Structures are given as structure tokens and as C-alpha cells.
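Take a look at this single chain, the form predicted on its own, given in C-alpha cells.
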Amino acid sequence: MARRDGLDAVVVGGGPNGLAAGIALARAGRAVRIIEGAPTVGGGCRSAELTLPGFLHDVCSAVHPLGRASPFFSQLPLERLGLRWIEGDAELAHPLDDRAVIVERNLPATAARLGDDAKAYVDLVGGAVRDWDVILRELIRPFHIPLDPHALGVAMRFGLKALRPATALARRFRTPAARAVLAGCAAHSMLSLSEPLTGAFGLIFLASAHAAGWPIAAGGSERITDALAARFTELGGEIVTGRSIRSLAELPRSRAVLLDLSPTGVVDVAEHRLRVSRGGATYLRRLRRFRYGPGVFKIDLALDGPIPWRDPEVLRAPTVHLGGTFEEIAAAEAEVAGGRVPERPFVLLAQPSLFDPSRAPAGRHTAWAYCHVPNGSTADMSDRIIRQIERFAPSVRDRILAVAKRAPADIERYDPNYVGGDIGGGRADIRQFFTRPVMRLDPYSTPDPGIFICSASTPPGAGVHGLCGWYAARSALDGVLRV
């Protein structure tokens, strides 16, 4: 497929989004080539052996509130390259010391489980669940003013809802069950939840469990960059992987270059040719500035059966969110946000091989499990980890046959896009959000025609979507890959 003139375009790092880039692009007719300097792509979408033999583990994501609903995935024929979604019983569960919440795909059916705030929790939750499409198209997407009025209309109403902080949410709810489910999604921001914009991580993640599920990908979350590949190569696309670019004077010449790295990436390889660009010494200043936000730690666990914990009912989510209630979910992200390492962390834990059983032996299972973290944080959180679990299921101990942790440090070697273990591609607050990297109009592009940014550090940000690849695949073939 490579045009005697050279390649149109050469994409550096195999991350969910540069696969999603390198697709786009080939099927434009694009000659394309992909970078890896991993010996696999897959970037924070792999899964390994962490533990023991025969016991499958996600190495960075897991669950995909934004996989299936991706309207870039939605286009690709994954099913067919071996990509299987599986869903629990329910999407989440949030154990409290009483009982645990469970959020199921039936808005109604969760409602009724909140009592007292059964309609609070419509009345918050039930638009963006019924303008779910809307919202995937017009507001998961570089920050504009939508044209159609419908669109406008709903982005009106999400927007009051959203750009508010989960304190000023949480007010809507009398029962501390509704205030803690929306804690655990609105911490998915890994902000303070009384930082605005924490509403609307609340918003999107409670509306996505009720408009698409939160599912797990059938073998390991590998699975969805393999479809990926698969489909990349199907349309003569080509990856090379082993490869660690340190310059863009490495690479084959092309029309194009997209970047699926973080702000400290793009500087470190791409300085020489964006400081001679127009602009190009501001837009490097700029780069610099750029904040990321807090790491995380994060164990895995080889068990030797499931759980044990206190209500069944958690057995039924391949989601579990650790923390108790809204106020102490509050106060450990409060922690983080002020530099310290909470006693009683947020915990977000991953339980797939109830649901999937090649994930470990006949038997036996599986647990992913992290916490927020400062940046670049050098404490071992795993047992604190475990005593988060412990507390709803007090015979956990007993289970765990192995266990391997990762402390930020060790997530950005596995992976340099995560500076100081941030999984996040920046810090999502207010003044960051609506301009990553940079603020730009075209925030893929930069001050070189021929260099755009594909990571999670353009919008909509973190996640398994690919969109962020997929936009600057959008604008490369708008600009300078346009004929």
C-alpha cells in the first residue's frame, strides 16, 4: 500500500486511538503506517498473566462504559474479528456497611431499589439516558455549539447539570444509598468532587450503565486492540512493533504524522520540528504547562474462588465500587486532590471471571482492583486496597492465592503515555477539559500542517472509544491528507 513518494502517513504508538487513527486513515485509502515500541500493540488495552499461570488479568482497562457505545466501534465490523461483549446481571454495584446498591440496565428497576429518591434519581439520570445518542454525538466530541436545535436543546440541559461539582448533585438525594452510587461514578473524574465538571462524570457514566452497559471483553480486554489490528490490517495498513521512536527524524517519510502520545510525549519527539513551525515555541511552552492528574495504584488478585462478599447482590456486577458513602468517597478523593494518600482509598474493583470464565482455572478467579493516588505517588497501597475489599467481604484473605502490584512508577514504565501513573491522559478539571492539550480550535492539530496529537490528551479524553484518533484522523484528512 506504501505510494512511491512515501508513505501518507506514519502513526506513532498502537494504543486503542492510534489503531483507531491508523483505521481511519486506511480507510480513507490512506497509505498508513503504525509505530509501536511495545513488542505488541494495545497500549493500556492488554491483558497477561500477572499472577499465576492460567490466571488472565487486565493490565490497565477492564470494564468499557464507552466500547460498545463508541459511534467509532459502532462502525467496525469487531464482532466479526473476534471481539464478544459480555454484561453482568447487573452494570454496578456499590456495597455500603448495610447492603449493597445495585445499578441495573432497567432505569425504572434502579429507581425503585433507592426508595425515598426513587424519582430524585429519574428526574437526574432519565434525560441523558433518553438523549444517550445525542450526547454521544454532539458532546463526547472537541468542544462546540451544536447547530441542530434538538441537539442544542439537549446540550442545554445536560450542560446545567453537569458543569456543576457531585456535591451540588448529591443535595438532590435524601438517602445515602442514591449519594453514594453517584459518588463512585462522579470519582471515575479523579477530581474532588466538589470540583465542577464532577457532575458531569456522574452524568455520563450513570446514564452509559442504563443506555449501553458497562460491559468486559470476552478473553481480556486484548481482545478489543486485536479486533482493531485485525481490522487496521484487513485494509493494508501496517504495523511495526518493537520500535521506540525518540525523534520524527526516525520515521519513513509521510504526509502525516499522528501522535497517540501524552504532552510530555509529543515535546520529547516532536521539538525540533514544532519549534522552527509559526507559533511552534508558544504551542511547546504551552505543551509543558500542561497538568496531569492524580496516579493510581493497582493490584490484582488471584483467588481461589469468588468473593465472599457480605450481600450476594454484589455478585451479580462485574463493577464494584469501594468507598462506603458519598461523604467518605469525598473525603479520600479530597485527599488526593491535596497532594495525600488517603487511609481509606476509593476503590474501583473489576471482578470479570464471574462472567467470563476463561479468565482463570476452572474454579478459580480473578480481581483487578486500583485506587487514586498523588501523581507519582511512592506508597504501596495494596494493602489498603485489600482492607477496602475486606470490609464488605470480611473473608477476602482467605481467597487470595497470589497478588502483583503496580505503583504509579510502574505504570509509566509499562506505558510512558501515563506520566506519574495518571491512566486519565491529563487532569479533566475545568480549565483543562474543554482545552486539551492545548486551546486551539482544532486541538488534533498543532503549528506543524503535517504533526497532529491522537492520544487521551485530546477530547473526549480517557476511555476505550478510539474517538480521540478517530477526530484527528478526521482532521488530517481535512487538512494537509486531503487530497
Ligand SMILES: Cc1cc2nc3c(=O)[nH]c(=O)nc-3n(C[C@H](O)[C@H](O)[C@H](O)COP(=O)(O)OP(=O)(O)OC[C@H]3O[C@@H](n4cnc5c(N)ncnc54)[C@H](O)[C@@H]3O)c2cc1C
Given for the second form:
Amino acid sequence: MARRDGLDAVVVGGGPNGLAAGIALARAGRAVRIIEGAPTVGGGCRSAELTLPGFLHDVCSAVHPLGRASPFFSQLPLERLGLRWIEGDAELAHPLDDRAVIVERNLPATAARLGDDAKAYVDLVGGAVRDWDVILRELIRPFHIPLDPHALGVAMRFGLKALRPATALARRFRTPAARAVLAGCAAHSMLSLSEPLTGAFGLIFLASAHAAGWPIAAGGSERITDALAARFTELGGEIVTGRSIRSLAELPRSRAVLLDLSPTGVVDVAEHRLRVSRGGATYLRRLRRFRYGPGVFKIDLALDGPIPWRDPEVLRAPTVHLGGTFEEIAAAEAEVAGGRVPERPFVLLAQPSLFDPSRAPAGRHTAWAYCHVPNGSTADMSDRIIRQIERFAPSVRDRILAVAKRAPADIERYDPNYVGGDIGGGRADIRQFFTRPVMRLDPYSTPDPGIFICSASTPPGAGVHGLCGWYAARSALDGVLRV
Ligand SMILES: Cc1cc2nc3c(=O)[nH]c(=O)nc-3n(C[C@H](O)[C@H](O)[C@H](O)COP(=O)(O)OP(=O)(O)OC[C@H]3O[C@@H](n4cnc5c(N)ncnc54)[C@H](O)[C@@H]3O)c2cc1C
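For comparison with the form predicted on its own, would you give the structure of this protein in the form predicted in complex with the named molecule?
Then the entire complex follows, led off by the chain already shown.
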């Protein structure tokens, strides 16, 4: 399509979704500028030396099942632009007090290790692994009822399990090992495991381990967003950094504005325009009622060797879930949901330098770990996180050279989209999951036909996959940017 003079679209915020939106629009021949508040683009997908020189840490995202699987990223030449995925020998390790449970890419091999629950595991997860492509295409997207009978069948079979709480799915298992693995994956929801829909998180994370893998990016997560930014500029897009936008009135004229912002950020910058749109007052009222989820407290460790796990099998996987049994993890998440700080939190840990030597000086290592806390919590969780590592690696403290800590307020200061430290872009419970940020046929649109939301607060939600940006760009291209 022939370009007009001036800009077609401005994207505010250069996180993975802002970059994805920019690419989708530029690829359709539109003139696009991304304006980012921080000194570099990348949002929650950047890397930095947070502890000691030579130790490269992922500031936010570290492990990327949905990045690898993303139907949008897979259309882009990201490998040519410097992205290389690295997978471990296994996808996930979940140590228990006697031994570690290992989730491998191979479904039967993983099931075989679960003894009495081998069949129950395949019964629970196997269908989603088999139907993974349909789930990605039809379910990890804005809510809709598939027209194709096969896709509809998949959605119904998956939905019957996925809508249930993880506590209900766990009843299918008899062994602590299988129940614990399910709990760790379901706890990515940041909800109490007795809430509906936590089963969906358990199923999606387990199915993605077998169908796509849980890779890290060679050279740090920022290589993903560096590659996206390179693709965007290659397509003719412009990037401006270091310009935090307080009001849309500061933006250059364009036909569309796409906001890679949380609902709070959208209200801050766009209230004056939304208020005068038809239905704008109601829309703003609903945006203000948007509910955020728990926050996270994160630590990064510089280590003088690998974590000395009691069960060396844990060294096979880049991702480790720490928290013990289903009951212990459920109790920790219930505490957080109740607004309390857990004494023994569920901890998500990544050990990227075991698989990517570029992350630390020779022989040294890095670890990335966080736990859930109530939104905005000021509790220092660093010792509690290290104690959970110590439970399964008793001499880990002797290996620690330096610790960098980030409380929810630090995370929000780093990137204002993480309101109160909520890394999920909003509470992902059943009341809000399908209707975020506001119940609308097209969730990316707003009452102003020139304003769209493209952040992780829109479907399909959190994670580095670019799908929110891609779908928001499609909404703009079907609307105000059609010609
Ligand atoms: C600690 C942590 C761990 C995580 N771990 C993982 C993981 O392992 N795997 C995974 O897939 N995901 C993970 N995530 C989630 C993932 O990072 C996010 O879901 C993803 O980055 C969302 O992308 P986005 O583009 O919607 O928003 P963001 O990445 O938050 O980007 C928004 C951008 O907008 C900019 N911005 C905000 N306000 C303004 C303004 N007013 N003017 C200009 N610019 C503005 C911000 O600076 C930022 O660059 C993690 C997040 C955190 C914080």
C-alpha cells in the first residue's frame, strides 16, 4: 500500500508487545514510530549486569515457552537477527525432599518417571500436547468460539479440564511427585490453587514443556527484544527512546495510537481523549476498576559455581520450581492471595549460565529467582527465597558472591506497567481473564477509534510472545488504519 505523508501510527512503549505491534503495522506498509520511556526498548525483556561485572542477569523475563511457540514470532526472521534459543537437557526440575521430579521434552519419558501416575499424567496432559497447535491458534488469543468443528472439539475438551482449579486436577494423581509438578506450573497463575482456571495454567505450562520446550535466549533475554527492534527498523519503523509520555497531547500527529501500557498507564496518558469519546466515561470507569494481581520479589545471584543441588538431576533443567509438595505450594499461594507474606514461598528459579556460558565469567554462574507476594508488599523476601533454595541445596550460601534484590516497588519503578510488582499485567482470575482490560467485543479497541491497547493487560496476557501486540495491530489495521 502506498504510504501517505506523516505517521500512520505511534506506539507508546517498546516492550515485546509494543515492538510486535510496530512490526505488524510496519509490515503492512504503515509508517510507525515507537516511543519508549526508558533509555532502551525491551520492557520486561532486558538483561543487565545486576550483581558483579561479567555476570549478565535477566532483569525480568528469563524462560520463554510462549516465546518459542508464539505464532507471531515464528513468522519473523529472529534467528537471522541474533536470537538463538537454548534448551536444557530437561525443561523443568522440581526438587522434593527425597528426589527431584524432572519434566523432559519427551512426554512418555516424563510420565515413566512418575511411576503409579504415569497413565494419569498422560491422560491429563497428552491431549493438550497433541492438540498444541490448535490450542495456540484458537485458545491463546482473545476469547471466541471456534467455527471449525475440530477446533471446537479441542476447545471443549481442553476447557473442561482447564476451567477447573488445580486442586481438582490434582485429585487425579496419587503420587506427591505428579501433584507437586502440577502445583508448580499452576502457580504461574499467581492465584490461589483452589481458584477456577488455575488448571489452565498447569496444563498450558506442562503441555508447552512437551510441545515447544522452555528455552532461554543465548546472550540473555534482551536478545529477543533486540531482534524484534532490529526487525522493526529493518521494515522502516522509527524508535525514539528516553521519552516517557505523560499525555497523548505530547505525541506527533498520527492516525492511530497503540498503548503498550497497563490500564493505569492508559488512564494517565489518554484520559482527556477517552473522556470525550462516545461511551468514554463508562470505559474509563471500568479501566479504573481493573484489578491487579499479586506482586513479585526477585533476587539475582552471582555464584562461584553451579548451585550444589542435593539431587544433581536438577542441573539438567534451566527452570526449577521450589516449594516442595502440592500442599506446601498451595498453602504459600493461598497466603499471598489472602494478602499475607508466606514464610515458605513458592520460588521460580532459573539457572541460565549452566546452558549459556556467555552469562558469567568462566566457572562462575548466575541464578534468577522470584516469589509471589501481596501487591505492593514491602517485605524483604531475599532470605526466605534463599532458604527455599537451601532446603534442596544445603550449602548454596557458600557459593554466593553477590545478591541483587528487587521488591515490587523497584520492579514498578523499572517499568511502570508492573503496577505494585504485578508481572502478569493484571489479575488472571476467571472474572477478568477473558475480559481484560474491559469487557468488549474487540478488547484492543477503546471508545476512541484511533486509540488501541496492546500490552499484556489484553488477551492472551502476560509473557514474552508478542501476541497482544500482533492482535492489537490487526485490530487497528481492520479499523482506522484499513486504508
Ligand atoms: C520479574 C519478572 C519476571 C518475568 N518472567 C517472565 C518469564 O520468565 N517469561 C515470560 O515469558 N515472561 C516473564 N515476565 C513477563 C513479561 O516480561 C511481560 O509479560 C512482558 O514483558 C509484557 O510485555 P509488554 O510489551 O506488554 O510490556 P512491558 O514489557 O512491560 O513493556 C512496556 C514498555 O512500555 C514502557 N512504558 C511504560 N509507560 C510508558 C510511558 N508513559 N511512556 C513511554 N514508555 C512507557 C516501559 O518502559 C516498557 O518498556 C516476567 C516479568 C517480570 C517483571
